[in-house]
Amino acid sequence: MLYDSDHVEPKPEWQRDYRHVGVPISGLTVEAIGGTARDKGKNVYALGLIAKLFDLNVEKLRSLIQERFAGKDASVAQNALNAFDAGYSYSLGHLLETFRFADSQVRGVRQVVMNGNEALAYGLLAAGVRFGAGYPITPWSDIMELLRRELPKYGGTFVQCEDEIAAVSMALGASYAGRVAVTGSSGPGLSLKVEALGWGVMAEIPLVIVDVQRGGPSTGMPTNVEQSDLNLACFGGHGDSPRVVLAPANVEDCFYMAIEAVNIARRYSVPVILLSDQAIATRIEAFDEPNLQKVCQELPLDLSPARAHKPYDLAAPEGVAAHRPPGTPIVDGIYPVVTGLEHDEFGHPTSSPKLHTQMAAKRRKKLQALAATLPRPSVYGCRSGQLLLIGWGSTAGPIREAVDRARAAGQTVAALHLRHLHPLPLGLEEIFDAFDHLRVVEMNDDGVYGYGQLAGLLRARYRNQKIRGINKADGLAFKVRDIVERIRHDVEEAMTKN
């Protein structure tokens, strides 16, 4: 344990548990840098002396001190190595003789660090996205800036709009110009996003909207974490606009998910709901290098020109419009239109009651389809006993603890986490069928009738009494012991009633 002995003292009850070596950190960076800048080198100056410690690459680690002071005084950035330097130099005595890493067996695995708003943009980045429209809001603006300065090196844009409603505006714009665009916000611009949403459903546009939740409503609680967006991303909008809505539950799947939500809009033309959380926005991971050589994909313009086209024909296989870019030469000569209104197979308008019949059930369809291809999730634990825990997003991890503590005090407890909730995946019901209870645990109210959103999608949808939530609205993240105390008063209550 290294500590800084200029103004912490350790306390003996913890000599028990750690080695602690103190260096005079603060002392020691003014003698570096001077003292008008010790407080920002400080850390600068500690990262020297982990850099020695565990033997990190330091001539990277100097480009980074170096790339990351760029846009200031040069002097800053020479004070940054400065203090680097001398906390690299600093003699820790024998401490690296007495503590000494084991050989790895996994040396050979090259990992990447990011957090989760970072892991989605590059997700984005390799699923071909070259499109990308914004307006700032926390906690997605990191996403944004990040697509702002890394996009136009493979050739694409990024807009940031006078509002969020012109925002997913050109973002469908972009798709309907034969690219997967993305648009991204937080709860209250995902809101305003909703109406042009509802005419990508109806156009039938590919397009991947990313909504990073926070504490809501309204404005709410910018900085704090929440589930409460899910209503609004799976039937947020007037009219029957079904759309596609999935969450990551790590960093690590915020640039698999990010793909995947691509390849979705595009298989099927229909609109993504990515959602994200604070949580995960901001939580760092390290996770495996992805295959680069196999993930990243381009997304060519297909102009060849076609003898007919119909982009909305009922007889179109799962009921998925095929369109064609703006300027593919049709050889009849009858080019298809594309609005917000009810529409024929070309896409003119029409009031007819059979076609409007008709081509909802073909955006239904879709879903419906794509429904059929999804994997069923895993259930983490046992495959049946007396509480099954249902989680989505950012709380993956504390479920699986919780599961484990559980388990280790001899309870039958299992956890199952979706990450695609709308539509869901088939079969779940063969899953909660094995579990006397039910709980699904949420960061969001518990509603007028004691379970929150996912509660309450699933209730609806296998018409199972069995489930209830465990519900948290206060901004924090759940802690492991939260949910393992209310699995004990479950278990318990559930024993007593038998």
Given for the second form:
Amino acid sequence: MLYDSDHVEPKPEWQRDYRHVGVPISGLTVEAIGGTARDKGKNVYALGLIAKLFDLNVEKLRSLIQERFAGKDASVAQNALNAFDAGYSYSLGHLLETFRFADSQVRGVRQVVMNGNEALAYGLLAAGVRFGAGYPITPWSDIMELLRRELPKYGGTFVQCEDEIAAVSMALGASYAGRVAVTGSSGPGLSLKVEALGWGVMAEIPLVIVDVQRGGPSTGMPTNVEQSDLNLACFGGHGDSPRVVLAPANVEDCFYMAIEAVNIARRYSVPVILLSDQAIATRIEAFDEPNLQKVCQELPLDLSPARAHKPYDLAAPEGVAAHRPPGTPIVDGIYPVVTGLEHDEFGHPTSSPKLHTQMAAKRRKKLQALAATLPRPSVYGCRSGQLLLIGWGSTAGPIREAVDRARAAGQTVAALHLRHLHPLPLGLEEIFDAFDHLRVVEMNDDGVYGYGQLAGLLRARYRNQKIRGINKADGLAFKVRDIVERIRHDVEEAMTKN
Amino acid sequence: MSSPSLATPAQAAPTAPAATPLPAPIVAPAEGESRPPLTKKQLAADHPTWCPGCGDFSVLALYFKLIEKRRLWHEKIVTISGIGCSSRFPYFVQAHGAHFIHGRALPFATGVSLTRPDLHVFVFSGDGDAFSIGGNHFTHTARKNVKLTFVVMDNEVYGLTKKQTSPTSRTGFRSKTDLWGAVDQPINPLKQALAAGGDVCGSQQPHQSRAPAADDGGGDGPRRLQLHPLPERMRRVLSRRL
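Would you mind giving the form predicted in complex with its partner chain, to go alongside the form predicted alone above?
Every chain and every other molecule in the complex is listed next, the one we just looked at coming first.
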């Protein structure tokens, strides 16, 4: 850990995990370029230090610095270069010898660097989404801004709406018209969208809704992280309204899961909620450049005539009748109405108890059919043992590292990361049965009944008393240490009980 | 982290069972191409559930007549509505239709119109749907100047829920929610629409629907609307759009 010794005095407990090396960054920057310690330049000095430490390409960095300050006075760029050179020439001494780059880090594959919001937005573009609507809210706004900039390049449109409800309505309109659309928001905005979401379920219209979770409830902590919208995503709304909920595990996953969300929405004519969170949204990661030739898809508008069409055909395979957008000639002259009223097979209103039962079952069975196709998630660590950590979303990294540390300490601990949250993939029972204890690691409150949101869902689904939670709802991401301590505590507690 | 897997099952689109061969695909309307006008018989679907004598019947009749006179293509018409007596409209029209949630028909129709400029998008709404719960969208859709036709059947009362005060109810109107008379000023939808930038706005009393308004030159269809406040310009725009 490099730190500015002019400003920071490391506490003894910090030294436990990391070695701290002080560099008087403020003083040396002033020495190099003049001015005072409050002036700019320290960041570029630090960049020089980092370049030295990691043996970065100095020429390239120098040209990037010049590029960055190109529009300004020449002295600004010169000052920055001086600060960079000063940082680069600072003697780090034997510190440099502690590093050696392993061969495995040199890779032949091109990589891309972006944050989760960007990956998600580009995933939607790759999936063929050409219409979006939204309303600004932190931290969802980045996705909206990017789509508003990029979509016109591909013949698409993104509309900034007057409110969240208009945004989801407009997206549903576009989806109904044959272009699978996206809308999105963060916590409070998703609350506003749920009535229309219920319509999407009832009318069986494909739609992708992105929810970049933040601290809640209400306005909550807009710039902090929490995983507390799961219940809203899975069950929010009035009536029985089965919808699909997915949660990407890292930045790369945001890209691919966006494509998967679009394909599920189209295949099953159902709204799909993509649960990202503030930690993934703003975290910058490098990942292998996606093979765009392979993953990019076009979603052509199919207006080929139909001989006859029942939008809610009860006999359709898996309960999904292909959506016929307006513009499709229906040769027998009986045109479909899509509706939020309970309906017969043509979409006309009914209050028949039999039809309501049949239609509710049809909507539910679509999700059951989807569940059967979902891949069973793999277990990280050992196949059986004392403790299984179950996670979802942005906590994947710390959970894995905690597992590694616990295993190094001789405990048989494993991790299972769920990406499909509703419906759940099949076969989780067998995985659960192989472990003595199950702990759901999630960033939300313990809850009135003592379980976090995914833990509650899993307990309801599997009726498994072993499922308990490791929760944290302080607005910050999990640290590996938090989880390791809880593992140690839980495993020891279990040992003494046995 | 394991490499993310793409859901392969989603790739295959559901295919309809093959039966008798379908007729040749109909391509986009060619310039100047026309079809025989649709008749009321072809356009009528469910029998309207409105109360006998309701003004909504005449709006439906005018809609059929408009489609017939303008020779709109059957599959290119979309009838969209929100919630209310008026909003049962799509079920009574034999065309693609969507019955959306309360007050939000306009943004829904905006989504349709923006993605599919080839369609004729008609939205039917009542005074509660359009000006109360959907008041925000009314202003903003006018401001966005979306290519769609918005028809509000304003009866100055909530009919479906049986006589509660609506945003266009006059002051003093006695309803189930205002037993001693409504106290709020009624809104003026036309003023609102014009202020928000709607470029074709008009209003009409039910009894006028059978005879052309005096100032419109005796045309057909929507030109019967009494247009405000610039009849000449409005009529021009209207004829271009429809």
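Positions refer to the first chain, counted from 1. The structure presented is a predicted model; accordingly, all values stated were derived computationally and were not measured. Whichever C-alpha set is largest while still superposing within 1.5 Å between the two forms counts as the rigid core.
Core-superposed comparison between these two forms: CA of residue 46 displaced by 2 Å or more. The Cα position of residue 21 differs by 2 Å or more between these two forms after fitting on the rigid core. In the core-superposed comparison between these two forms, residue 465 has its Cα shifted by less than 2 Å.
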